[in-house]
Amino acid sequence: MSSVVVRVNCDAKSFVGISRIGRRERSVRLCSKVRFGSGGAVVAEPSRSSEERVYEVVLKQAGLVREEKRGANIEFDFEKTIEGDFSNGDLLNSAYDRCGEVCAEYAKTFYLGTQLMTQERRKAIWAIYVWCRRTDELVDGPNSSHITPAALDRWEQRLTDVFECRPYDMFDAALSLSVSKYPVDIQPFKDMIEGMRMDLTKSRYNNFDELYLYCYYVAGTVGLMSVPVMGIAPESKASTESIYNAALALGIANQLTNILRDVGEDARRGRVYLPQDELAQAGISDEDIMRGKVTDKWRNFMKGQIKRARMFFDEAEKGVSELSSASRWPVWAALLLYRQILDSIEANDYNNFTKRAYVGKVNKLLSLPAAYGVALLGPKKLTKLFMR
């Protein structure tokens, strides 16, 4: 067994490097050996729809709901050196809230929306926020010209000994003990860093069966991570599969508006991550794209995209109310704050070439009481309230 000692930087502005614990460097050996081989993601297959295949992750997670079969009594192995005196419970605690440091810096409305959440569930969704940057950083973070297929498949078998609590680091402690709490599948996880490798080789899209695959695999997989950690309300009579896939949709929906947010950015990244059979319909091409040119052809499609975006966020509101009431707050504010995104791509007359489309900070103040409102009330009373 070889031991290589690996630093991971906890610096909100990079993940791969240095690792930083409070103030002090502290290094993680590593004892675990490690393999190779992309696990079991959910590839494509042509005698189904990519709906109907992600679907089936929806029904294993929300098995394990049903099972409740996770425990929070387990010990780590982790067979590591860490530099200073600091014991485990004192790491722990240190990593959960350089954790939560991280979030309050790059999704500030969602940070503060989990401080209504209990101190557990608010500590292991920081957790599980750190990891998914930490992966999305290999392949589009400062070090992204240097990670190779390789590299991914060490990153997620690092994810399967984190899930058999062998930590490699504190990031990964934190996450591991908040994992064995929550009725938390790994495939999601695996899943995402498939959405990774996609991004190394991918660049083109042909229809919305491989769009939709690709928004499941790097957006949708943060709501069946999340779910099992902001809990379900014990009065829903909602079906658990019903709420995973309203969680699954909101993530859809939300990347769906990053990419129509991002159309310039990317085409000048050599991308495009729209439908090559919807723009050839509208008779667009991708010299049309990269040109960025507005026109009525380009009009007329964006109609089209922001008019599907929207509805997968209808589809994520009815599974929101049907969360535990103190996780409502930061996935409504979330959701309110996204579909903005699409109301100022519009008010840009669709020029999402050169201008960037974003919420206002007055807006976003707004928006906070607003989901508030909505995770208190639901979207129906508040309405009535407003209306009378």
Ligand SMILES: CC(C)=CCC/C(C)=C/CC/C(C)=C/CC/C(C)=C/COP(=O)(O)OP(=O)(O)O
Contents of the next structure:
Amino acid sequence: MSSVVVRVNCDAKSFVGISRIGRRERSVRLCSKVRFGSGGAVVAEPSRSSEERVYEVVLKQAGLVREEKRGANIEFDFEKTIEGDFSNGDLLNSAYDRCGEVCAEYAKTFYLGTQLMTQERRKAIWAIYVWCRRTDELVDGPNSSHITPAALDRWEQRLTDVFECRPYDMFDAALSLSVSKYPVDIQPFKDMIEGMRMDLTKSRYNNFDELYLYCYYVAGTVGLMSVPVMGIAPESKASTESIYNAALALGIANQLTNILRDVGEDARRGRVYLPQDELAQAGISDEDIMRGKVTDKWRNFMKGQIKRARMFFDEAEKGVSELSSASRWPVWAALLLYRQILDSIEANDYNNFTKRAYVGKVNKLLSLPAAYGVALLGPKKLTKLFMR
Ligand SMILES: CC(C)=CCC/C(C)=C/CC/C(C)=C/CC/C(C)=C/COP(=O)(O)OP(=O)(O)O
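With the form predicted on its own in hand, show me what the form predicted together with the ligand looks like.
All chains and molecules follow, beginning with the one already shown.
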């Protein structure tokens, strides 16, 4: 039986100098594996290289949070510098307001949830959201056909400038200020740009390992960027690494779900974000996907893929209750809503070629109080309450 590692339980200190220890030693330390149940056709294991690559970022980010080490710019009056550059502090406020508007437009539920956070956290989350959205738009937006690797290099240089307090525009300025206030590392941001580079050149994924790395780049990174801002509950006894692993898992789960929902749409753009080896094992060819016929082979294949995505959601759930209380609701809401897309694919009898899986208005509305309940009481207490 194969396995997917989505969680690692080990003491970060023992990982100081990860690059100096041997591969075998590392694989012993990367310990807790989530295994797939019997009969599952899917399964593959992210290779050590992908997993370690991601894990190093997790550790670094977790280490920053633990040490409460802040960004590079806190030694001087950053707010004044930015305001000085833009001559007027109101501009910065309107930049944050605009970030909020963009978030409200594209991620309504999440935006609603951010209203519970402190103002400073909320603003930082919006600024991060807008940067991710702009990054994504480079390869997915209206001008995407003109995007070259050189343009992505320039975007990365601009990111470095943001982290070094040389913002280019007001959205950048908002992000500059926010990343100076929270222990956010630049690496997940750089990795997201790397994901966009990958998307420019790659349209097939040989195995789950390659897909996992892609999902980390484009979505797992969001989890890592968010936790330092959302904050960990002071009463939490969980290790910082385990919380980061949960955040990473949520990003991966969301992206896998997104991929499964959009199979038809992506195929029409010539892309297949599914592990080629697993497709071959299931007897499904590229042409089958382009043709878009729902067969029993396809249904079985999809069952396995959905099962895998759900396991990442399960892994993510373990970490939500460890976040600071005001940050739990938006995360639960997003998690419950996104997870339902998988149910909807099932309800569509696995036709993700021509039918778009979505969560209906009623379910959306019901998810909000449900998320609030889980955030308040925790998943176990809430289940007990309803089971009585
Ligand atoms: C679980 C813990 C401890 C923390 C939470 C950490 C967070 C906030 C993780 C969330 C990660 C996240 C939101 C990743 C983005 C994933 C994704 C696939 C977004 C899709 O965005 P769009 O493309 O706008 O989606 P739609 O196509 O559905 O509109």
